[in-house]
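Given as structure tokens, the chain that follows is alone and in the form predicted on its own.
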Amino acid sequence: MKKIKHSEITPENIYKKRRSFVKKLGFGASALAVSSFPLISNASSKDRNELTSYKDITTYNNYYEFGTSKGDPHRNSKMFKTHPWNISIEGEVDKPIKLSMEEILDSFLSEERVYRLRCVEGWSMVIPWMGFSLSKLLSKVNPTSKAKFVAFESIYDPDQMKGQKYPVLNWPYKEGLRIDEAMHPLTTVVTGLYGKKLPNQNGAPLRIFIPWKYGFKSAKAIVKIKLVEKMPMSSWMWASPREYGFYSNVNPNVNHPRWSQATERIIGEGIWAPRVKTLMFNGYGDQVANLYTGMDLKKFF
């Protein structure tokens, strides 16, 4: 399959075009995978999958290392140095090594991804990421038996990220998955959205994304990848374990102890529009719900 250049993806505007234009021919989202990008994965509800606008994408975010509030990353980021940068893969691996973000973005195909990302403080949003299944990173080191989750930890440089001055969480920024988790071809590296080069308050140069689950879960700015025999404890675990389990699925059936988490609002769509109903798994439960056969999802949140 050929390699896809930034500069070759569709622009916004167009893009959307191009989006409306399937739609209105009615062959759906399958159509518009093959006719558009290598992958699409959409929820399951039709009122889920406009694309949230650029602009909303990257001045609205969760990025505590740049600042609390929503439009910090945005404002306090812009300098932020994002070259040269490696990430180490080790652990209980047979090889492991480093590589360069050069390395990576040479050795992988990076591929169109829609998924709605889903935050625990009730807000959605549908973006097109560009990025690859973490599994062909993970295959490089050749994990052992004895690796049964995967630890990712981010920079910490609180020169560049004046959140880290503060201590809002305990930093660096840490975060786990399970082996099977982490191994899932939706859960992906992430190098750019909408096309372009990943903004720096969205995680750049590299992150983790897992759409069924909340975006905290998704590590920014990752610098080490470590597969471990026990559970890591991540960042938000060991700020509030009351509140932020490690699994974090998507669930609408367990509400956060400070508010419900049965309905979402659309980002883009105004703060009066309706809210609409969670999902369970964020819409990816086809895919992924069988990894969690037989487990307590109210337990194991």
Ligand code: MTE
Second form
Amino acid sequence: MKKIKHSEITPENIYKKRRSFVKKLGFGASALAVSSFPLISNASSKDRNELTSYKDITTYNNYYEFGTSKGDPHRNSKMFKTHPWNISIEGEVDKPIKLSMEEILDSFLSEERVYRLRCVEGWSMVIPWMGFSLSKLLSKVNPTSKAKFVAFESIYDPDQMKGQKYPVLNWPYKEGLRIDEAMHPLTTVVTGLYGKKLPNQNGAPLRIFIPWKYGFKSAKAIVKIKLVEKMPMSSWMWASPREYGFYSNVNPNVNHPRWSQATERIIGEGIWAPRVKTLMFNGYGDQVANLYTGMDLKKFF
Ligand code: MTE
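Rather than the form predicted on its own that you just supplied, could I have the structure of the form predicted together with the ligand?
Whole complex next, starting from this chain.
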């Protein structure tokens, strides 16, 4: 029998083994998962829902604080300090709080959530995240009736994040959601992936993830969550309001001013693989379309 070196056992191997073991026990994949995969037609050569490899998920990143090339975050975030880490939840709330990362991990059980990340640039990955619904965290602070939006702020630390020494974006990275979007069960506080701690390049120690929106809405390394009355300005709206709207729902019918959003490239399939059709709300329409009833999604892009 071939001996496997420890270094050859990737998180992906372990993860897939665990999955098949759970399946053998007869629980089905859902024993570990709150996978909410949409039914997808127009699959490409490979199954469109196949998990992206751990390597691709952790070496092909967008994280401008660590550089603007896809390999930069992986290379430049190795020494990033994620401990100690505190997150404050404040603004239009009855009980503002500051929680340490340990308190968050102790208070909220992270579960596996397999969601597709669709980047506004036109590629996608399927990622087995670990996390829990943001609504659970927000219920700790009792939002007031004036809390109409939620603003997220990533860490500002130019000594550790060299990208912040350049005005690529209006630092710190900021994003926002309407309160009902933030309270939707699919909106996830992410603490890990592939059953492991969240790698620095993916937003450690804590990021959000909104499956039906373009990836840039999912701010990494969050230190502040503020409930506010007025629609907050995001870093991307600030950079180019014509290109990046507040909602940024995945929508194949609304093109980016500089490119089409009708199709996407599945990371890991190779650059010659056919692109696949992008789905409205990234395929999560059954669960989220009702948030936008009566809204003109071309106007509110
Ligand atoms: N969060 C911060 N703080 N800084 C960033 O540059 N990039 C966004 C988003 N969150 C970004 C960020 C973009 S454009 C995308 S597509 C996703 O993170 C990428 O997440 P991933 O690298 O884990 O795939």
